[in-house]
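Just one chain follows, in the form predicted alone, and it is written as structure tokens.
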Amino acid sequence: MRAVIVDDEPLAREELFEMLQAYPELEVVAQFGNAIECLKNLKQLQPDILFLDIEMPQVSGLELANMLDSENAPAIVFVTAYDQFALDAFEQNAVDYLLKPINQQRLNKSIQRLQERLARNDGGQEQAQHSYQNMLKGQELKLIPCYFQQRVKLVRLEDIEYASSDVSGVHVTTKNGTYHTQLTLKVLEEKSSLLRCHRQHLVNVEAISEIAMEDNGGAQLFTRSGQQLPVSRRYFKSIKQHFGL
């Protein structure tokens, strides 16, 4: 099992790393001090498990989990110092978690659960994903991590005019520029108010300034900053419904 540890506390990361050395079937392939760096490298690493701290600055562990595509996400074990009230929420949603300071006996139980889930192949992993996806249901993304050169920009959802995909990945466009993100269009569509207007495009309806109808049943959208976006016939209905056209 390939595992990744994400925790902003170096001592906590090292402690968990040392404890996980007791399991020869598990390999820690990377450690990260924040959710943004983890998200940037997750596709390349392809881990089976994320040990994910919940309380982290900028993007929390729960927010990172909410950014993952449910069809390809690894199993997640939340690591938390939360109180009993929060732990009850995890229990109710069958979400696996470790309470800080981590107890070796409890870690044994968690590793055993992971082995059983992953041994059931896709069905088990789907169940693991489903559990925390249920807990995150209805939680809209607020910040979209975007990458350019050696920098990370956290773009506020309300600043996005549209999101697009091409052969190089997914990009979000604001009035100030276009930025690359590791999030998929599917995740952006499911976890935000962005509306699909084309197979390759989502649009922020609040950013639409003009709709130009076309004879073929489609349309062209113009945004507040003058960007132009195609609307296919398949998705034009939802745009018209939004504006009562």
Given for the second form:
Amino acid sequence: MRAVIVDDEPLAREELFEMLQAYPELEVVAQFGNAIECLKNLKQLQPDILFLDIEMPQVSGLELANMLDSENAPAIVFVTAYDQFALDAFEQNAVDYLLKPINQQRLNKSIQRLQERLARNDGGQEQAQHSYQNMLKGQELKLIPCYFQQRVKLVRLEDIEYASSDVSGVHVTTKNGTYHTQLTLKVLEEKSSLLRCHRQHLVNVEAISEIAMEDNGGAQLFTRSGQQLPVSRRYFKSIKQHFGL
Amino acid sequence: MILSDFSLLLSLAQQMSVFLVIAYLLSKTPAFLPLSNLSPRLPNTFILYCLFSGFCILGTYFGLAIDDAIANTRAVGAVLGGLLGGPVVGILVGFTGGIHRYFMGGFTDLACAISTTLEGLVGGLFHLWIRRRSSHNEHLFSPSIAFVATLLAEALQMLLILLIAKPFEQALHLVEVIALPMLTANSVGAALFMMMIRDRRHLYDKFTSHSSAKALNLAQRMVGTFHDGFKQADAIRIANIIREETGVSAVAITDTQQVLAFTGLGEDHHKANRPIASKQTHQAINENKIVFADGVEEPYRCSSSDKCPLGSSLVVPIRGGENEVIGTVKLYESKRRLFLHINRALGEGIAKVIAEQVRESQVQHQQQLLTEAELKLARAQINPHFLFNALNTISAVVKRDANAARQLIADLALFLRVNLKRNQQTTRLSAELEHVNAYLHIEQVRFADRLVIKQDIAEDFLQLELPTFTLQPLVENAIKHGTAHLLETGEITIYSRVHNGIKQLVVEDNAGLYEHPDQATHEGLGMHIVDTRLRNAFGSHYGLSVECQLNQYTRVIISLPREPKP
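Show the same protein again, this time as the form predicted in complex with its partner chain rather than the form predicted alone.
The complete assembly is shown below, putting the previous chain first.
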């Protein structure tokens, strides 16, 4: 099993790393000091397990979990010192969570549970029902971590005009520029108010200034900052519905 | 018939005495008030005119007929009228008196009529002259000026008699006889008259200023005397203040059941902590009204001793927030003294001030309790997160560096000890810093190179007293709501400075994420409590202020008084 540790405290990472050495079947492939770094590398690392601290700068562990594509997301174990709200939520659903300082017996149990879950997934293609996802359901994304040259920019959802995917990945466009993000269009569609207007495009309906109909049943959208976006016939209906056309 | 100079003077003095007696009697009536307050308004001027014209006419009537002329004290009215009322009033008074004199006839009738009018004018000119020389009106009431003015006016009259009255020989003879007595009697009379007005004025001033000073003094001394509702210790202090300020024979304060304090005459048998015995007090409490036993028609009878020297009492109920009686203030006078009217009025005021103070202290007490409760809540809320993270850090360090782990445990112990100690209200900055540093050290180990801490506190700040738990929540906020949100390195700086002469402690972070907090949020609550406690301790000039530059810095500034409250 490939595991990744995300925690903003170096000592806490080290501590967990050392404890995980006791499980030969588990390999810690990377450690990150914040959620954004983790998100950036997640696709490439393809871990099975994420050990996620909850309180982290800018993007919390819960928000990171919210940004993951539910279909091929790793199993998540929250590691927290004290987060009454999160614990209350998880308690109902027996999700994996660990309390700091971590107790080795409790960790044993957790690893065991993870192994069972992963084995089941490999076998019957059974979709892992991450119960934290029930909790996250309906939780809107507020910030989209994006990469712009060497810097990380946290783009606020309301600033986005549209999001598109192409061969190089997913991009969000604001009136000030276009940024690359690790989030998938599917996650953006599910976890935000962005509306799909094309197989490759989501649009922020708040940013639409003009809709130009086309003969083939499709349309072109113009955003407030004057950018153009195609609408395919298949998704035009939902756009029209939104505006009551 | 020719009288000798001396007997004429004597007779004029007699006239003057009658005059002065009338003036004295008048001074006891409200009609006299306009004389002493110099208002330029019309009713006042009118009264002045009537009064002094009256004196003028009376002066003529009381005069002695001499040689077909009248030796008189008319000039007093005219000159004083002019002096107090100005030239217009003076001329009018003089003219009225002059006309009246004219119709009395005699060979000086015309001369006297003109001269009386001019005498009024002389008084009026003096009025103008004094007013021009000084803004202070007190000189208008100077007896010596009245004396000089009248002397001049009378001399003028003598001159006019000589000039106008015919035949000249008769006039000359008349003047020889009456000049000296009239000059003397009128001038002295005017001076005495003015003295009476001035004394009356002073008495009035003194009386009003004395009683208002008394009331102010009382109110001022009673402010803040109640610390905690309506308690005995406060009552004793108040009773003493009231007795000192009012000078009554004895003062008692009761609640609705028993005497809380008694001070003054009869202390030997009127004791505190006894149930209320007097009829009047019960009546005041039950009927919620002021009960006065004046000692004449209704005597105050002490219920515990026949030899009690107290003869009269005033019982004023103290009303609480719902206008219900919560106690009484009692003022007593001994049998040998009269109950002063002013003390009666003060008594009612005192009860109001006490009620106000009790109410305020209750509110303040509630506020304080609330703040304390909030403080406890804040402490309780702050702990768990930090505590578990600290334990996790120690757990991680313990294998690598036993000494470092031991130091962390010591820090945590110190931090917890201060946090759990709840009875201490204030502390020295040095102790508060120790607490903060224990906390910061743990955070420093937790965040390692993601957190940089700087400290620069001037030596002379270290002994300052401040409410416990002032700095710690601010430092904690700076990390929790500030640097913890930074992906790059966070920087916390704690420093002292003197800004516009005010000592300040500043907690600064490099995140600049401060938003004006909602009081409902925990962050807002923490700052609010710190601010409230600072204001409670040092006054409303002190407390917290925040400077924030978005994404640059947040500075939370604690302003402390130059001289710390002991």
